[in-house]
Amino acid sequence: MDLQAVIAEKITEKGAISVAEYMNLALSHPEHGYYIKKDPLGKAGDFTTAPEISQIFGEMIGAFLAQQWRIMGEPATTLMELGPGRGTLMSDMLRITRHVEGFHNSLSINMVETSPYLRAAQQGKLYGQHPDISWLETIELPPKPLLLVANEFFDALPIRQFVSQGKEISERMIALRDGKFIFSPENAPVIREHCPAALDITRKISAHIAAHGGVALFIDYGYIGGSRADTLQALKNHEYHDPLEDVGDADLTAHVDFNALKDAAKAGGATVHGVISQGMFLSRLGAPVRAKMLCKNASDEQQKTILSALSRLIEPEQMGDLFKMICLTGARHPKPEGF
């Protein structure tokens, strides 16, 4: 039985399911889920993330976190990445900070990953780079200071959608008609999206930082200024796809509501910096300068690749404005560089 049949049987037996339940099954079903059964990244996958575009992305974030660690007083620290992809971001962070005195020795690294394919890729990429790396399926926070990065993690968490029909507001559901999935009610405009999991995770991380100290960096594509309409989308072979077709074989995501994340972080007790654009953050930290350094010993073709990748990361019309960032710190931590 494939995932289409599994979900269809569930709807037939119990009635329509929420968009959140549909997303959860599509992405995380223990046998047929999208992240469980395939490597979604790269040319052979369905999408490409910033760490895979340029090493500069991970280098800037690694340098940023090492600086925050120094400001924190150089404590023994948990370095955690949520949804670490192929391990490229962590690998670049560790490489660029290798000579920061005492930093690597202070770290216990936790990689939070549910995909067996990606976990294997991460283990291969990070082999020998640090003596204390653990893999977790859920977010477990040891009682000590935290350095955390979540790049394109929140966009994959299941969302609930609410629609308007005249004066009535109801939750958008997934139903079945003639063997195909449909939205129910049909043709009703989405007026609000809500991601309970994102808010719960943010509050948990925020409360930990308020109690134990630390810095968390969230990077994702999303919006500010209140909930938008329908942002649910599917990607397959690097192209947009109908989210109700090829369930389990296409990536499902939704844009992140950064205002909601900020409110959840404040409720948890952390101080919130941002929202700022990815392009602004990387530029302030010196990404263009780093690109010039890499170009010095590069061939003409390599220089074009380096500069093209940088442009993709920071230019407003590419990833620069679409991707946004917030930073969570303890109350006494100074405003981090870049924000």
Contents of the next structure:
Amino acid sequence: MDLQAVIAEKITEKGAISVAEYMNLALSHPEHGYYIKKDPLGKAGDFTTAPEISQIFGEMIGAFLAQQWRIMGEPATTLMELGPGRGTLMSDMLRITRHVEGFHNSLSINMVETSPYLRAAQQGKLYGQHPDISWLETIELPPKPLLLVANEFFDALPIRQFVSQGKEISERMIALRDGKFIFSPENAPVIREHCPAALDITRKISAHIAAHGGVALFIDYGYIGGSRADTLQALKNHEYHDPLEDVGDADLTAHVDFNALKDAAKAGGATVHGVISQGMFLSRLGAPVRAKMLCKNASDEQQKTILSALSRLIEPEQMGDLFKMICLTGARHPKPEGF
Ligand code: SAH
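Now show me the form predicted together with ligand SAH; what you just gave was the form predicted on its own.
Complete assembly follows, chain above in first position.
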């Protein structure tokens, strides 16, 4: 049975399911879920992420976190990544910070990953880079300071959507007709959506940082202000796809509501910096300077690749503006560089 059949059977037996449940099954069904069974990243996959575009992304974030650790007073720290994909970001962060005195020795690294497939890829990529790396299915935080990074993690968490029909507001569901999925009610405008899991996780991390200290960076594509009605989208082979088709074989995401994340973080007790754009953050941290350095020992062809990857990350009309970030810190922590 494929995922289409599994979900269809569920709907036939129990009735329509919410968009959140559909998204959860599509991405995380233990056998057929999109993230569970294959590598969605890169040219051969369905989408490409910033760490896969250029090593500079991970290098800037690694240097940023090491600097925050210094400011925190160089404590024994949990370094956690949420949804680490192929492990490229962590690998680049560890390589660039190898010579920061005392840093690696003070870290216990936690990779939070539900996909056995990607977990294996991460283990391969990180082999030999650090003696204390463990993998978790969910976020568990030991009582000590935290450095955390999540890139394109929140967009993969299930959203709930609400529709209006006349005066009535109801949750948007997914039903079955002639063996195909349809939205139910049909053709009713979506008036809002939200992502309870993202808010819960943000509150939890924020409360931890308020109590134990730390710095968390959330990077994702999303919006500031207002609430968008319907941002549910599917991507397959780098192209937009119908979210109700090829379930489990297309990536399913929603844009991240940064104001909602900020509110959740404030409610949890942390101080929030940003929202700023990815392009601005990387530029302020010196990504263009780093690119020039990498170009020094590179062939003409390689230089072209390095510079076009840099443009992709920071130019406003490419990923620079759509991707945004916030940083959570403890109350007494100074405003972090770049924000
Ligand atoms: N951060 C990586 C990958 C982004 S794709 C990069 O930038 O390249 C989303 C990642 O989140 C994948 O690793 C996926 O398996 C993981 N993921 C999705 N839902 C998750 C969940 N509920 N808990 C933990 N990891 C999850």
